[in-house]
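First comes one chain, alone, set out as structure tokens in the form predicted on its own.
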Amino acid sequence: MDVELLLKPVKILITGAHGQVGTALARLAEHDDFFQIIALDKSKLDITDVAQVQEQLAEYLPDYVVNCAAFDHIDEAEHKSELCYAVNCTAVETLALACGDLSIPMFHLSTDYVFDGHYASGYAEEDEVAPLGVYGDSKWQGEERLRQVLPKHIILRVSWLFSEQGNNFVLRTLESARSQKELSAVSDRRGCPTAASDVARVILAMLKQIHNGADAWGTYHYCGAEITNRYDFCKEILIAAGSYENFEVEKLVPISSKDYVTEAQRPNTSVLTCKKLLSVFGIRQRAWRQELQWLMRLIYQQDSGR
């Protein structure tokens, strides 16, 4: 085999590059000589535009496409269902068909929202899906379209994402704590918080093994280690951030999900079991508490640099 070919970086095209995972993935891969990254946000690649998708993939000819683009506004999806399905379902098929035409494998991010949350013990990849709302159903339909048209794919379902950007629970909690004396958080919804940077680590590890010959296509779950609930997660966020900032909040109140009304119904259990990922790829979960501490350092370092 040609030595130059062996040394050539693996070219990855990331869609949704300004989202939580897209940003973390590009940042992490930039420091790994194994990869060459093409990071495209919506302004450079709108995955709902068929012609644009075909043109960009033909121009860049990546070794892999990692689809991090999504409509992920859970409540908004209930009254913007057409847009939600266009991005999370139809566009996934568009990407998959374009990848198939050029023999490019595709990695695709999905969500715990494909389940209804009734399994208290958590969900394995083969468990029956039962999405509760438009967002979850659109993601499930997107998964199915991908499975039907592109055999060489990886679907990675993740849960309770958090990072230094975007609309996530950590940042919403910090913002509320700066202006409110009392906060409430649901105590009967269980899940495993997952750092976007940790998901990026997992994707790159999977890519390396796939590129080196692992025939392990299919659906996998990943989330941070240790089950918690929204109330306890909120407490941990305030404790971690309290080392850097004095907040207005004086009281945190646990409430029932029945008392927290939202447009879209949420699963009560968002726990994903990750045994398959460990068995096939040897990738272990990382503790989300440690990831949260790292995130706080990043957030407050950024703030101090402004």
Ligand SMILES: NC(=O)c1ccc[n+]([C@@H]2O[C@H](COP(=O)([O-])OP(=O)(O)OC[C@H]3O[C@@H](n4cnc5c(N)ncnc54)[C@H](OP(=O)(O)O)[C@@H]3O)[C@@H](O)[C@H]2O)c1
Second form
Amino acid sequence: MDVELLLKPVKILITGAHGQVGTALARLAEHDDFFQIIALDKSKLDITDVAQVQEQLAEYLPDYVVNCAAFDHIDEAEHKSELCYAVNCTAVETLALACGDLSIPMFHLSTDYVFDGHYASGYAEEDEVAPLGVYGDSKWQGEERLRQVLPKHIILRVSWLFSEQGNNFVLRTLESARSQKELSAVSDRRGCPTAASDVARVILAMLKQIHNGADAWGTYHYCGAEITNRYDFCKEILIAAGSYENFEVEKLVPISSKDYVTEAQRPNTSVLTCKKLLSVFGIRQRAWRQELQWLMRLIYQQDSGR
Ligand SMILES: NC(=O)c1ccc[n+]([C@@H]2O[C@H](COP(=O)([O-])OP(=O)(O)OC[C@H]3O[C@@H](n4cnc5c(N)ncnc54)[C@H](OP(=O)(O)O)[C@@H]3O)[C@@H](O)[C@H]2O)c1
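The form predicted on its own done, now the form predicted together with the ligand:
Okay, now the whole complex, with that chain kicking things off.
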């Protein structure tokens, strides 16, 4: 085998590089000599722009594309469906076609929202999809386009992402706890919170194995270990952050999803089973509680540095 080839870093092009997973992935890969990262945010690569996609891929000629770009404003999607399908579906096909032309495999992220949430025990990769809204449907259609166009792909469905940036449940809870005496959270919606940094770890581990010859293309699930509900998760967030900050909030009230009306319907069970990832790649779920503690350290270190 060519030793030079073995020593050459694996070039990964990340789209949507300023999102939660995109940022975490670029940050983690930067510290790993195995990889060379080209991190492109929307201003550098708009995945809905066909010509730009073709030009950028031909210019950088990466070994892999990791698509972290998405329209994931779940309620907004209901009245901005055209944009939602353009980013989550048509653009995924555009990327896949461009990858196919250059023989570049593609990693793509999807969501538990492809399911309707009626299986209390959680969803495996082959379970029947039944999206409840525009966002979930656009992600499912995007998956399907990718499957049809590019055989060398990985689709990784994840759930309940949190990180130090963007619009996520942890940051929204902290924000509300700073200004409100009473908070409420849904107690009958179950899922597994997942740190964006943990998803980044999983993607890099999968990439390494694929690059070293694992013939394991297909669809996988990943989420943090341990099922919870929004109310208990909220409690955990306040406890974890409470060691760093005094909040206004004095009371946390559990409510039913029936009393929490949103534009888009949400699945009641967002639990993804991750057995396939373990059996094929040997990748284990990490406890989201531990990830939450690390995130708090990161958030409050950043705050104290200001
Ligand atoms: N967030 C969750 O809880 C969750 C749960 C399950 C699955 N997922 C999936 O996981 C993946 C990553 O999620 P995330 O939370 O990291 O998303 P995110 O933080 O919203 O990041 C997505 C990024 O894509 C960018 N983007 C939007 N339209 C684009 C376009 N046309 N071209 C290029 N970039 C574009 C966004 O930029 P702007 O912000 O400037 O528009 C944003 O920076 C997505 O596929 C999402 O569907 C997310």
